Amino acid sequence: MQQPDLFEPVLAAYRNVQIDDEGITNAALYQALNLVEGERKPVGRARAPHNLEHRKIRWQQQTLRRLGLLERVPGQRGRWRLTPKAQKDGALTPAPEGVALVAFSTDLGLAIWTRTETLAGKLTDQISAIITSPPYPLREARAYGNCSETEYVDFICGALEPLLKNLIAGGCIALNVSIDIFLSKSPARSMYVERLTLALHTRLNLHLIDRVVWHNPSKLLGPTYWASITRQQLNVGYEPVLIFCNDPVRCVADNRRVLQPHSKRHAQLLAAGGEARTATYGDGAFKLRPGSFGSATAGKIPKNVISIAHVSREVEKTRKQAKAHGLPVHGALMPVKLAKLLVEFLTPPGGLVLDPFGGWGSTAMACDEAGYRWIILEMMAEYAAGGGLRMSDRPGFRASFDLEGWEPPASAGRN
């Protein structure tokens, strides 16, 4: 076991023996983590003896006791037991400032528990696309911990600007917002998507490549005063994808990788060699021709218009494994389909795909099944267990922490 696999188990390990405020000593927690009594080896300039695995354990509990998890009981030797802040339920955790993990991998790619900030700056590699669904501006803030409407623009703009030296010229950038955003008081819709897009432009030089609507047959009634009690608004079936490009002269989507089936009518025109008539249409602007649309192509161009329901089989058997493991269900997933269409869209072959508010891991799902490298960073320890266990089918799939023994984390800094 190396190091930094130690940090979940460890925890666990307190969470599943302490039983009061007396702790556990250092043997049952060797116990617990089925550490067996190994060689002794001389460490350090004294050279004085030790068991190296044991070691590991000391280290990790001062880690702990750093983030202020774990505290001595007062005048017992060897005998540690959670704080009251690393006890507390039914929150999420973020990751520590300055912490970064790998909460689980695959052969593609990996998943870090970590702030944005944190790595944002430090990532080395060539980015091809950056795709995510950020927490949406809600004015009462949720467990994932989404800022206000106010402060929107300067967090997304803060979280993407040290990432654009490592786009690809001609790289884009997805992200999938809310116009669920109403202002207080009012059936007046919050103007921050406009903000946001004028600030990527004016800030970043980012350029709107498009704005595409995602159609949520399955989403629910709202919103529900101004629809349903004063009937001021209509029901909201769709989000927008906004879409930028860093250099639209050398933008490296391309839709040809999106191509979907012709449709009936159009495989039997192909079929017939074309149309067999002639027509104007528009006042002039469209005409048909004899042999019109009876040129062979590769498929049908996808509308910016998509459907796909944000519900399905997957997401509600990682919802039931989630419960089942004492994990909070994600509330707001990008589908898998919407996230591997934006991928296979905007990414060259080969490409390494970011998102940088990974959650459950939609868009890393996404560029494991369509063979894209992917990073994702996910500041809540829970949702990247619940990634982890999302992805846990995957080939070369590998966590940091022990999903099976999974219980709701005691870890740093909880909300």
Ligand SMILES: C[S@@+](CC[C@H](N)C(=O)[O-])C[C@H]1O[C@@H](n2cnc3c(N)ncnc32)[C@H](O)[C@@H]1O
Given for the second form:
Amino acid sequence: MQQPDLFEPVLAAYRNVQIDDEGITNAALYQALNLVEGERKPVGRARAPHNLEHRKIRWQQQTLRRLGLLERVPGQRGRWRLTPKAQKDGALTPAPEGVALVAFSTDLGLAIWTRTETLAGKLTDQISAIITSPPYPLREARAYGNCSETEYVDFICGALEPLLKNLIAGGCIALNVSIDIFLSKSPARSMYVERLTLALHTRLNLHLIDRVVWHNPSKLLGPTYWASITRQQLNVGYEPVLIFCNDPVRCVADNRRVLQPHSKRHAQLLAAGGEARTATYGDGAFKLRPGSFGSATAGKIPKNVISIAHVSREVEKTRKQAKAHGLPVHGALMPVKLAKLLVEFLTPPGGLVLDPFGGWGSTAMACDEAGYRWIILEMMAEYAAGGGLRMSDRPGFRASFDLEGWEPPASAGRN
Ligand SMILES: C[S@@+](CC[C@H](N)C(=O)[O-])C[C@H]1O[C@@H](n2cnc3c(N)ncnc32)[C@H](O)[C@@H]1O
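Could the form predicted in complex with this ligand be shown next, to go alongside the form predicted on its own?
Full assembly next; the chain just shown is listed first.
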């Protein structure tokens, strides 16, 4: 069944936050949608004060209930969950614990439907780089305490730790994380990224090489409430990519693999034999002399602010294909161009790249196109299948899941 796009953010929030049949409260739903308690306005004949954003969401909940996609959790006040029908139609099938099945493969790589924690300690291959965007940390606070950020740091450290024995000396890990996580009812950002950075250093002895800024010119406007309503925040335009290395002195990153064409101005300067002037900049830190920039170089070293839009024709095509196959659309992709830059910068030629949170396989696509070997692990069968659709024209492609008339594999269990 095709779900109306209007409801997709609400359904996606349930899919991302609902961990089991306990469902989630509306407070958790609003948080997942980045909506918080704000100004109340009088509504209806009774002129009772209501938060209009929350009201819109409650209306969507009721409509989804009538469509048979959401239901109240029996015996639990104020908790809602996806119905079995919603879970079946376009929803996600997590790999049962201990299960690992090949979803598809190409001449260069392998996509495995599994939980990272199932396979991470069992991989025997040497890994040259780990490049990934993990799931975002938002989880509902449980009655026994707020598990969200602490659990998240443990989760990421726990996922990476068993892989470190396979990582080559000087090997790198790139983590694309979100900064769009806010403290409850506050325009203050969560500092989980800082806590994660410190934990990766102190617990796993990884060293921070860089925090690359991925500027996304087509990023959706937000945080809606804090930027457009209270006006205390600017609209967010970037996400960090944290790069760590297990042995920085032997770090295998090499920017010569990602040089960009020189600008026209630089080419003219080269043709003229370099600068003709003498000048000093930055309180003497930089000196221009006649002939500076006169030697030919292979290309421009990229800056660590990378501007790439998350939308592309290729992603649009994959979305259409996924919908046509009744598969859910993946809503949190890394652009293949960004993945390719990271892969080529961080991985020696011929190396093997692992993405433990593979999604629709952007890292796999990047590796396959750039000639690197790859393994991706993805927990949701439908996303693994969507990745297969996306890569079906790559050399040597073989699908293990049957994409025509898609059914989750027989051994699939729902949590
Ligand atoms: C942000 S998405 C990655 C998207 C991917 N970079 C792409 O562009 O296609 C994170 C993915 O991790 C998957 N995931 C979450 N927990 C997982 C786990 N424990 N093991 C494996 N995959 C997991 C989610 O299903 C989701 O597809």
